[in-house]
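Next up: just one chain, as structure tokens, the form predicted alone.
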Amino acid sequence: MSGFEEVHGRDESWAVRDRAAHSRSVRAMFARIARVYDFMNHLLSLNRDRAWRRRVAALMDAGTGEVLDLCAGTGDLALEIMGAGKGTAWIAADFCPEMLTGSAGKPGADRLLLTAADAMVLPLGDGCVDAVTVGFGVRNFADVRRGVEEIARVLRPGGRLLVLDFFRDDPRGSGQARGVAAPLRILLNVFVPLVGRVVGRDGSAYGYLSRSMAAFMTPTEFAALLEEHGFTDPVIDRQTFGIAHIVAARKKERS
């Protein structure tokens, strides 16, 4: 039993109860904020989101072929991976078409294969991509387990999954799994909804961000979940004092 499995436990308070309602609500929310999404990301993170995406691209295997970027939004993560010379084909999938249209005009966007798709039911064959990335999207899945199962299904054996997200603080965490200090978390919980209301003109959407962070799993719990679903060698990479984390793992090779 790995250390990740030992600390995971069975507390699944992060699980969504009404999945259909959650999906409708989240899709509508992103459709509302699609126009300001990129601007608000850079503003609220003080541009650190760009560095986090660069780190995801750096962690991707050299020689990676097809890349699926789930919850791709306006394509920034897929384009960062492309710009880093990783991958030979890039599928940008999101269940909110209004978000995908935000990629228009960005350098390299004409090379993205834009796909309106729900991560719960991907329109892709088994084992068809070499890598899957998810930037700030797993936390929004209506069913995290189902989403991980779909990711495992479309990944080739030995393929890499890289997830960048705002995970819940883990008071037991240490090293790369440690979250942000309590005073900073309190500041984020106040600052993000306030700026979202004043600048983004949608306080409820940016209030959802802080609420979803508090309700989600820790990076250690997520790494354990990946192991339960056929992934191995999970790695947690802490970003900017624990505000964000990258959790990476590899789909097991066939025996």
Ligand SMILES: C[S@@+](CC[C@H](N)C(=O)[O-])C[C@H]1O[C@@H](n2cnc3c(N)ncnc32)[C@H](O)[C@@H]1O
Second form
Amino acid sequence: MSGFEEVHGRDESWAVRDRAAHSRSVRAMFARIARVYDFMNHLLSLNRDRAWRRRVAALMDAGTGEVLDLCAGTGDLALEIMGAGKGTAWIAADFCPEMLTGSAGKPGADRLLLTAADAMVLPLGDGCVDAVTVGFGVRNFADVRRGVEEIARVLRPGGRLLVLDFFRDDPRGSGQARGVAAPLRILLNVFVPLVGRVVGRDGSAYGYLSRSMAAFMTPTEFAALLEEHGFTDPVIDRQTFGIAHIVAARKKERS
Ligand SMILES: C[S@@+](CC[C@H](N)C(=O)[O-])C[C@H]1O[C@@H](n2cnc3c(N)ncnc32)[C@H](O)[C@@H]1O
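Next up, the form predicted in complex with the ligand. The previous block was the form predicted alone.
Next comes the full complex, this chain leading.
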């Protein structure tokens, strides 16, 4: 039984068609907003997105070699990691070439290995990278389990995965897993699509942000999923009132 079928209770043939359709519509949406992506990101997060990426870079192990930044978009997370002196090679992979093109001209961008690739089938060998990062990408996967399996495949044993995303608020979450307080969530759910419609001229793309969050996992659920897929030592790191979280874990060493 595929991960998609388990989660959605649908038969395999339907699920495969649905996955392809989901990927097509996500890719088309990012192609549409690629030109305004960075500007809108900084505006909608009041620049906090930069601090969240800095935190991912800070959490990465010193001595990391090859870094795969998956769902790299316009390259900001890979460039933040490079700027923090972490990693020796940086693969920036994304299935939307228009987003990757947005990295052009940024300091350090000429050292990124831009790769057009779908996270569901990565064109990389087993265990070939020391660390994988995903910034605001996992939530968009057509099949989260499949994506985590693929990440686990390309990561070397002992390597670290760091995922930054907007997870579903967890009403039972405590400590670092706590989500956003209800009044702030209501405000964000109105503010983001509104500014997206007025400034970004694409209400549907920014409405998708709230919808995809509500349909996603909580940080605790995602950490448990990583443990099911051969990861250990999960850490949840709460950012800015629980608006975003970083979930990190290490691929188990071979026993
Ligand atoms: C919200 S952007 C994040 C970009 C960047 N990581 C950042 O920190 O701003 C999400 C990116 O994930 C990419 N993406 C979504 N699903 C993907 C998949 N299955 N394979 C590769 N890229 C994917 C999209 O094309 C988009 O560029």
